[in-house]
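One chain comes next, on its own, written out as structure tokens in the form predicted alone.
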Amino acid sequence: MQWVSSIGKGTLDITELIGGLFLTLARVLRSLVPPRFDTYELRRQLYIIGVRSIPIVILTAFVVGIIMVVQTATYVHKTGATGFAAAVGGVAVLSEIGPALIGIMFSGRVGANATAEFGTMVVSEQVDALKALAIDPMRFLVVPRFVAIVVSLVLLTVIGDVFGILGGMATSHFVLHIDWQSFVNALLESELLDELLVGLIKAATFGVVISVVSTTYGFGVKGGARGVGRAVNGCVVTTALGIFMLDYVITYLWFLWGG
């Protein structure tokens, strides 16, 4: 019967995980009404979460854009449908390729950091010692990290999406040999708006997500340094289970309504 106790701790580990992050959900958006956070922190996190992340991200859309486009080649070279790259390429890009991994890279450079500053915070007992002073640690220290998380994903997706749509039209052009000009007018015709806005929303969700389980995971720390360790993988793993179940989800509930 060992096997049933098992399932039945992992289940009730799931549940007390679920009802944390909705806690931790919660309680950061209760911090935000009113506004109150220390405008400094906020600019400081933007800046290191943010602007920080620039290069990485450009890196990795180029690289999406490329590959989306080289995966359509034997198919353009069969039919000659030149527009079908540029279409593919985008539709990836815009709305599930580029989010997604962009995602999943930012989790893994801000949520994994966020999660041991905020762990080796609970462990040496300076989120006591900021309680003790009557300084509330979700506004102070969550909300300014909550709002830049947010915001820079959103702002790098719009990025990546730029550089992912350069790096498709770049392989187009060398690759399949199909000029500037046809790439632009068949990607202006697939009429990607859609696909631009969904990838958005799906960023601002993936910032939320990652805010969350990282706050959770760090605040949740015990066992010294090795608790530090473990609730940093822990958070990159459920982060990365988070994006790609809401992915679905979010896809799946806009083409719905769309539809």
The other form holds:
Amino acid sequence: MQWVSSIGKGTLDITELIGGLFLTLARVLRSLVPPRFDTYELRRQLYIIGVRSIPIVILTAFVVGIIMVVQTATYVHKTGATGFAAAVGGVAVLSEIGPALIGIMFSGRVGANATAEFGTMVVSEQVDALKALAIDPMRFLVVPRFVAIVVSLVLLTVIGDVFGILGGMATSHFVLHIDWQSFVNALLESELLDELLVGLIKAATFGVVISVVSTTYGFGVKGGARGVGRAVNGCVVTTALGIFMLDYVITYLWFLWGG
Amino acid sequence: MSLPLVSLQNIAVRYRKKQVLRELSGDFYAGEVVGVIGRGGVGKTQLLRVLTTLLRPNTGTLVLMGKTVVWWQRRTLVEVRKSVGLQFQNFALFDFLDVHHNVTFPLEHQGILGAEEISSRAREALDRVGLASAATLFPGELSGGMRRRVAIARVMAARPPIAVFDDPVAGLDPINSAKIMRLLGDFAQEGKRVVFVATHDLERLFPVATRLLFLHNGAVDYDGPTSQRHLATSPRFLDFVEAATETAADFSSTV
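Cool, the form predicted alone is there; where's the form predicted in complex with the partner chain?
Full assembly next; the chain just shown is listed first.
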């Protein structure tokens, strides 16, 4: 009967996690109304989370753009449909691979870091010290980071989109020998505004996921340094799962809506 | 007699089926230095956490500054927490702030005093604990003893009517231990406040504490003036005091 007990424990753990995630989301949203938070801390977080992530996002997006166009190379060579490279590259970068991959990169850099930082603060009683000083840890620690993560991820996705397309354009030119103007024309003809929009909606949603998951795991740390390690591990896995699942949901809804 | 700053009424705390605190009651007044003593694991830290509203008791009532603490009322909780200062056993310093800003942090967030007054209070508190020259260092750059003194300065700068110190002299050298303990005594007298001190260093506590609260198995075994401790009838309390002072004397004679 060991397996029955394992299933029961697993179910309880998952239920507790999902409940915890929704509870954290509710607390964060509640702390956002009225929007009163430490502006110094918000600026600091925007710099640490957003500005410092720009190089890695540019690199990731540029390489993704290259890969997307290289993937289409065989088909383009066979058919001579040069506009296809721009269309596929554009759609993939703007609506799908761009936000998802940048989200995953971002969760590894920012989400894991937030979990470790919150977890260490819990273990070293810094969170209790805030409470003892009549300071709401949610408002002081989490809300500025939540806003910074969501805003940064949306803006970084825009930057990533630009560099992803530039990567695709460069590859089209140097590998597939498509001239710059043709690529731009094909891109504009593809009318990718909807893709850009859905990509940004995804980026904002992934930002919420990264923030809520990292906060839930960070504030739930028990048992010292080992607990912090376990929490970071759990945060990375759960965030990746959340990003892929919500990516599917948003894409499906967009498809139903007629995208 | 004036109103008590702290009033415990039948406080009981249960943790994982274990009774951590049992039916604790008592009134504590301005000017008192209360030594919270007892063997390890008898509930001293839990009692201090209840006093600072960080731990919600299962039963009983806590009254701080004449206000009954209602744990689910955020506004009341925030209000009473502003009148309580806690020095954590593990310091709980904010590692993203330097020493000076760790001390000014509570005052800045209360938003009552001006920047100049806050800064001056921080400098004064750091000076009193002998850390004026360490103001620009970060907690990670300090020794354990220095961190403990910063945590004490943080409470002192805020000047709360109820100040709670959890093991304030653990790990400090004898000179700093004596100095800090005297400082806590002065601190209670200065501002008409009640100071709670949990420690095992009875030798240094006795000259400063006006009242002793001896806990055994989560219950109060002795509650009385320090000066009349020899009149206590609890054998456990007398054994504890004797053992603690004997150990200190033995240690002194070997040094």
